[in-house]
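Encoded as structure tokens, the following chain is the form predicted on its own, with no partner shown.
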Amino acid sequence: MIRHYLTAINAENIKEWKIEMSYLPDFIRSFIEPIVYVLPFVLYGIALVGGRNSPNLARLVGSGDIITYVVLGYIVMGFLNTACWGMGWSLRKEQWYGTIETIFAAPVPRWVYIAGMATHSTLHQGGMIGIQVIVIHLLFRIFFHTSGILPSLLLIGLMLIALYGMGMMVAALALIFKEGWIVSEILHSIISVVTPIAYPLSVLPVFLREIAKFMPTTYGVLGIRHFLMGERVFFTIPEAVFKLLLFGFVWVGFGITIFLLIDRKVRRDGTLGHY
């Protein structure tokens, strides 16, 4: 049975790649866009500080390299996009295509479809992030500790599990609200503010700092920068791993529960395919 599920997940992944490759200009744009997003933050930081190294940033976090600091933060933002837009927007796209009833009639659990979209989104975002890092490195040079790559990948993997739970919830809400981009935009904006992506956690107001401690992205981005550039963090690494595992369990459980409840509701009401 597991083999059949994995086959269905891969089929969904391949299907999405084929659709994206059919619109080549848009496909190319998706790989250029992240570079355009991160460049203003890099250039703005350089303009304010008068160079790439900030004594004030070094005092706050232990490293003053603005460019590496911002780029590593935006790596996590790319994976947040996976949950909010890649997974969360998936069912709405099927409504556009007119294929959502066919998808939901397939002889596999409906979460398998979301897992397929998660696989595709992760691979796509991974490619986008890779190109982003290469281009920024060629333009400005990024300096980090290569010995921290493996533990950073572990934290990213644990963080992604929690984000997948959120993605399932957003995908399900799109079945009710239809214009699911509203939910994606709200969650994306809130998490982007409280996660220390382009600025240290210490500059946030106290109440936002407390909220940030309940976000897996906070432990993801701080942990990555801790291993790759020596940023000081408010937690120990075992504590970060434990909390990310806990967040993953809670968020995935909550996301699947919401997805199953909404799936049952829209099928009972006969509104699954309503545009």
Partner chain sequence: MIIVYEELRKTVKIWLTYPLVLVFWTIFPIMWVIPFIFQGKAFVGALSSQAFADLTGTGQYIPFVIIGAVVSTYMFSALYGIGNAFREESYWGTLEYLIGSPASKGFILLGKALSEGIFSTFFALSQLLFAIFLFGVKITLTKILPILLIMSFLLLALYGLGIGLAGLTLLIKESRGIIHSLDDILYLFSPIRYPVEVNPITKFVSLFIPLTYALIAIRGILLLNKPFHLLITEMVALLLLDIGFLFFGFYTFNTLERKVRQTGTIGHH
The other form holds:
Amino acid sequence: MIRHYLTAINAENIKEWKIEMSYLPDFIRSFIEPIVYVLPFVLYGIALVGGRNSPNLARLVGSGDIITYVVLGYIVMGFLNTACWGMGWSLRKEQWYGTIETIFAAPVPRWVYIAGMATHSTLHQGGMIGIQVIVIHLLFRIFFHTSGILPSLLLIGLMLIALYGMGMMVAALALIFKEGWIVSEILHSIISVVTPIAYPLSVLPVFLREIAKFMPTTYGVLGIRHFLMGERVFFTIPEAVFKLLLFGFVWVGFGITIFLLIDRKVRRDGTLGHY
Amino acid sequence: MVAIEVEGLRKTFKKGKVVAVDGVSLTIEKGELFGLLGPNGAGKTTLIKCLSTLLIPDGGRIRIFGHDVLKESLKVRRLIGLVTGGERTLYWKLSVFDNLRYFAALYGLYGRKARRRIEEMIEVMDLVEKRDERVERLSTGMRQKVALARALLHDPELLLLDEPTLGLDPQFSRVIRRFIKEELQKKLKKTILLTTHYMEEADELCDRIGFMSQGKIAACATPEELKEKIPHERLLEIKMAGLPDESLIRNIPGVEDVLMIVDNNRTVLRIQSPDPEGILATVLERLRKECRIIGFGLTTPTLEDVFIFLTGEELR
Amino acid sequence: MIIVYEELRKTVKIWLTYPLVLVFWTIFPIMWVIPFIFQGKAFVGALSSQAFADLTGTGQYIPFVIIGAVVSTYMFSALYGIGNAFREESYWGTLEYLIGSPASKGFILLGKALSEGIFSTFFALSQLLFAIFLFGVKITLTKILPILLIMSFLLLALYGLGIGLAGLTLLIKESRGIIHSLDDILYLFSPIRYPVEVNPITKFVSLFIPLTYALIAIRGILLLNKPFHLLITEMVALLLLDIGFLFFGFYTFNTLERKVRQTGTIGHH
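If the structure you just shared is the form predicted on its own, then what does the corresponding form predicted together with its partner chain look like?
Every component of the complex follows; first up is the chain already shown.
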């Protein structure tokens, strides 16, 4: 049974790679885009302080290297794309292909597809981030403590649990909303605004600061910058681990619930194959 | 052994406003080739989707080889091979082999066993030359073969074929039909439920046929039994160019029912009467005023005649 | 004129069936600048930056990015509205009828451009209201007229780009990916979100992008209180780019439209 499901997850992942590679220009673009996307944020920082060192940032967080600071923030946020787009759009894509009914008629539980798309999307995003880091490093040089890499990966892993929960919710919502991209855009925009991607929590107005404390991405971004460049954070690491596990639990539960409800709804209304 | 057992199945859409399946009960034995015949919108596809766990019914019960489709949906899915209508049920950007490999994994086949089974299916379906071709480059008929191969990968007991020859050219349709009858039913002993709105297909293939009309099963029997439902052994058939006024024929004394098939500018009238020879002269006389008669003669009733006789609806 | 009007009416009606999309374009472009504002606060520690002023003439980075966001609404309209328009028609299945109709494609595009212009102006104005309300941005009425003039110059060039893109999507049957990349590229190479002068490469490339001149001119009026006659250089550059972009747009569109008619691939998805 387990072997069957693992094979199915792997098959889902491989299938997605193959389909993506068949649209070669898009595939290549997916690796270049994150670099183009993050550059304005870096250049804006440089324009603001007239170099790469900000005394004010150093005073706030303990390190003034704005380039590393911004890049690390946006790298972590890249995984938000996994939830909002990669995973969130996978079932919708099957609707477009026309294959969704055929795959849903196969004898595997729905969570197997979700796990398959999560795997693929995380690997793809990981690859994009890898290339992003290399290029930005070649352009500007990023400085970080190598000893922080392992604990950072652990935090990213924990943060991903909650993001997968979100991804499940988006994947299900995209099945029933004609303009499903709006759901992804809104979720992405809101989380991007309240997560301290390129600034510490202390510059946010009080109410946003409180909302930010409920975002898994907040602990991801700040925790990783803490490990990699010594950012002072408002929580202890065990606290961050606990919070990420808690958010993960809540979001996955929520995602599964929404997913099952919508799955039931489309099977009642007969709209599964529609798009 | 009973393969499919449907009891009082009901499925509505749009908050009950559209009744797609209206209290259908049906039993299909293991090894049987059963055809659901009906026009578009009769509820055939909805019924197939309920059987394959893709739709949740509003009421009634379905058992596949004794398993409840709602409570044991994973078990049921393992027993079913599904071919739905429409061309886009495969990944067009993947090759034939890659498509089958992916679906094999979903059905619990992997490693050497999967590979062997896929190659076997590719051979059975005569797709060897197209093995590494992307599905988007195949013809409609070829795609249908791939879809059939996919449905057979896990060697299911039951095949649900929703309009398996829809949109195929006549030659390919024949190939697929022969495969269904000879290979799937006779050789592999599969239970098959197929839907169609081609009466020749149902007549040629099926052991038993269910007439579906407006969500209900209007009749269910072997093709021969169904044809016997028409009271007369012979029908009067007249072919002509042009479009006659049907009522002119209907009110001739002795005419019981008229089926009119129009194809381009050609019309075929099939007239039921206890005395076909006796009414022939009057019929021809009335038709001659409006159309050019091409030919006439006596024939035996087809399933389409029976369908119209029983449901009052035409198949196409 | 009737074609333009009917195209306008149709687009407006379709827009109104997606209320969520309307709300989205009203609010979110402004939301996207919020991270820039906090980033400024964290890096500078004040509302004005000397380094920023050395590059742009004004140290006030908040109004700088807000103006960028409002003006970028027109960029979205050109890319998503016009560039994507034919892709959408093809998705609805109505493209073949549109291309096959005896109406001049130019007028159809003009109708689309006009309705897009109206909607984006509505979006831009509501974003501005948000900005005034949220961030206390100040605007004097006398500045509105020259800004509208600059905007209309900008629109010509952007819609030229959109029309070219619409032609391209007829050929390659895909638009979202390209549009996404294009807006990322425009974000990088024009001073929407940051002063491109900070890097020699971005500064050079930005010279060929109409958004650069429009943004310099609009910010000049709003933030530096420059009188209009001092912005002649920017206006002339914008006008030249208008001509270039419109010519390029229509040329590309016509060439590619003819090509798909020859190869018979209009209705394909």
